[in-house]
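Taking the form predicted alone, here's one chain by itself in structure tokens.
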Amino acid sequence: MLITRGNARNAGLYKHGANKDMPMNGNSDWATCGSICQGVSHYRDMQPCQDRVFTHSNDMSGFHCVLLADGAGSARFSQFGAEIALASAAVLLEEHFDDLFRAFPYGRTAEKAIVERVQSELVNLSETGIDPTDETRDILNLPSREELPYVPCELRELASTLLAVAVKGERYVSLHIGDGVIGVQKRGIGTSGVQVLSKPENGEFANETYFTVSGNASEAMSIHRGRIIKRHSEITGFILMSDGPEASLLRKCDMRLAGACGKLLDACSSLPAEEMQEQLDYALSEVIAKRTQDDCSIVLMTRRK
């Protein structure tokens, strides 16, 4: 069995950040969902799922936002870094939407503020230390809250990737760090379908990847704007994956989503939002995770019917 969405927060390995409202709520032209499942190594190994996704909504200033980390599988305690990455990515995209949508070089200059932010927090946290649940202190081995509260750590020890987009009226902007997929869904003359906005960045080999915490993140995040509505086309939906779905929904020689992506985005802009979790966590679990050893996360953002 593995840990997924319904089951992993009675076993106390789940953690959906500091999300409050995921499905979102049914006033926004916008629908999100998401979720996250354990792979079939960290079930085996007793080891906890460090993917997360994260969603923000301001339906005042018709901002929206969805998120997703995927833990360093090397790195000990990355699933804190994770949540502490989206959660406060999640601000400053709102902060700082504006100068990341104007051209060259603001864009840059937004872009470096917010990497800089976010490894902020996360010199914090390994400062401060984690404060991790009783059963995940068995599980790696840790003191007892009663002996050691905040667990100490290394920076290395919180790295992920990073994953974002955002909209903002009728536009978009997408931040990425690291592997992992952001497709896009248009629909309009010769453009219909899922495409892939954000292809994974590995480092010089292909094991290797960029994370929160490297030195040449801001460097390493590529970057996308546009419209919402262009004259022949309109996007009508994002899906954010790490790179455990990648077997089963993308095609890496020549970088083409499955039409699985499709059918995923469409469900999410007419079911109601229980339904569509449910659906969700039963493909994540149930298909998509028993095809990859790791852990496995996808969010969608859609237009609502």
The other form holds:
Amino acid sequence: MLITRGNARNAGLYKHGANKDMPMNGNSDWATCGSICQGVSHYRDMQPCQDRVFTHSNDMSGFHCVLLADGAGSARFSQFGAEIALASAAVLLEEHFDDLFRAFPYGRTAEKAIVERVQSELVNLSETGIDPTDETRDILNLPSREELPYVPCELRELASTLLAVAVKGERYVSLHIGDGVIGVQKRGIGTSGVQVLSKPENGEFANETYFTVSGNASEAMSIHRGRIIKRHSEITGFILMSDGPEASLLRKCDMRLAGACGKLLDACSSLPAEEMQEQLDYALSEVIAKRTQDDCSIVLMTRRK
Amino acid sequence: MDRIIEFDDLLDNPTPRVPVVLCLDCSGSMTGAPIEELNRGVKSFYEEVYADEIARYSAEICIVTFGPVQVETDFQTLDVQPNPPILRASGLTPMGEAVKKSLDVLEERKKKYRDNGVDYYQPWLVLMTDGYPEGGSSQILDEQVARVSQMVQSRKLTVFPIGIGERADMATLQRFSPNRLPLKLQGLKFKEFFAWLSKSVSRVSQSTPGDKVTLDVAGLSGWAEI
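Could you give the coordinates for the form predicted in complex with the partner chain, as opposed to the form predicted alone above?
Once more the chain from above appears, this time first in line as the rest of the complex follows.
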């Protein structure tokens, strides 16, 4: 089988971090589920899956977030950078949710502060070094753990995109640097279905995008804020995807999302956590990943039915 | 177990395109072995790109010849147009006008990509000549030199000026190549050059965001005088 999945846990460093080591689908009003899948090209080139997903809930405060990062293909340690970006962004979103939602008195400085904090964490990681698995060390021809427990690296080697949606009470905030898509599912008069909330930000060319380590990351970051319930409509879910699934879930000529997005969100809101996880893993590796060479990742957050 | 989604639930997007313009000197001086070897090289280029399952749907090849300046084949992927045109040698060498036509059709193509939501990679321009500019406007030549240089400097274009034979005007080719020296073909090794080009296009077509597609410098020795 060309596609493997779940090897994110081998990336190390953040044991509490993203992906399948963490509990998905809590007991709150919001259900979450995420999955990652190694792309054919990464399998062929003996590269690990560089996509990561992360969820975090705080039922006491009513805060819930889902995040996704796609490590840059050319950056050899980008899966480590992706994990750091997700973990630090989740903490910052929870700490500064109200600032980001109000965008006052900080305005864009709140977003800038988040990017700077994420970049600061990445700089720390590049200086203290990462701890690749033995297998990764062999593939990348790195010294053994006995010789060099932590491998320092360049900041650019930790480059990833960053997509996040946080909900607190009846408000939401989304952040987005780079490609990939954030979709929002709405129910109400004239607005039902899944629509693009935040579109991919590429450069002119297909192999260009913005990353967390880019000098202009804060300018490139798009942010959306809103209320879950409005007079005539209600948000029932969010879907975040990397550019792998984007290839078959987003029609670029009119920015329309595929029917699959709504089906996944509906299932996430009603299925038991374990069954949903198995279904999403299958959908990603056996359906969506078959249409691309790239790594794939999706994370969902839906109102429970 | 019923599955949540199937292939029918997905959408189709066009494969991201790699636009490649071959701007080829087919002036009278190319008569004989040079034009025959050029035709063989272009044919092998088509065959190799077609054989690559990604590049076949990704690389869009446009051939502009001079002189006189004409578009032999407009941008098309090889799954649609797998057969190369037969090039014939005649006329002078209006290089500036040919480069202008190449860049104009390229701009039109990029607009079509954008209008239709088709992703594309940095375009490539291959400029091959066996002589000096002749029969064209020196002002247009100067304008196109500036235009190409500006595009290359701003990373909007990759350009490969190639000289054929001892009479090739390498100084003019150099003007079109601000970042690297123009290369001279070893003898009539068109086939080797186009094999290298097809591999390079294939690498571009498989690149993803963040990838830096580096030139296969080692491969140059197979066809270029270095």
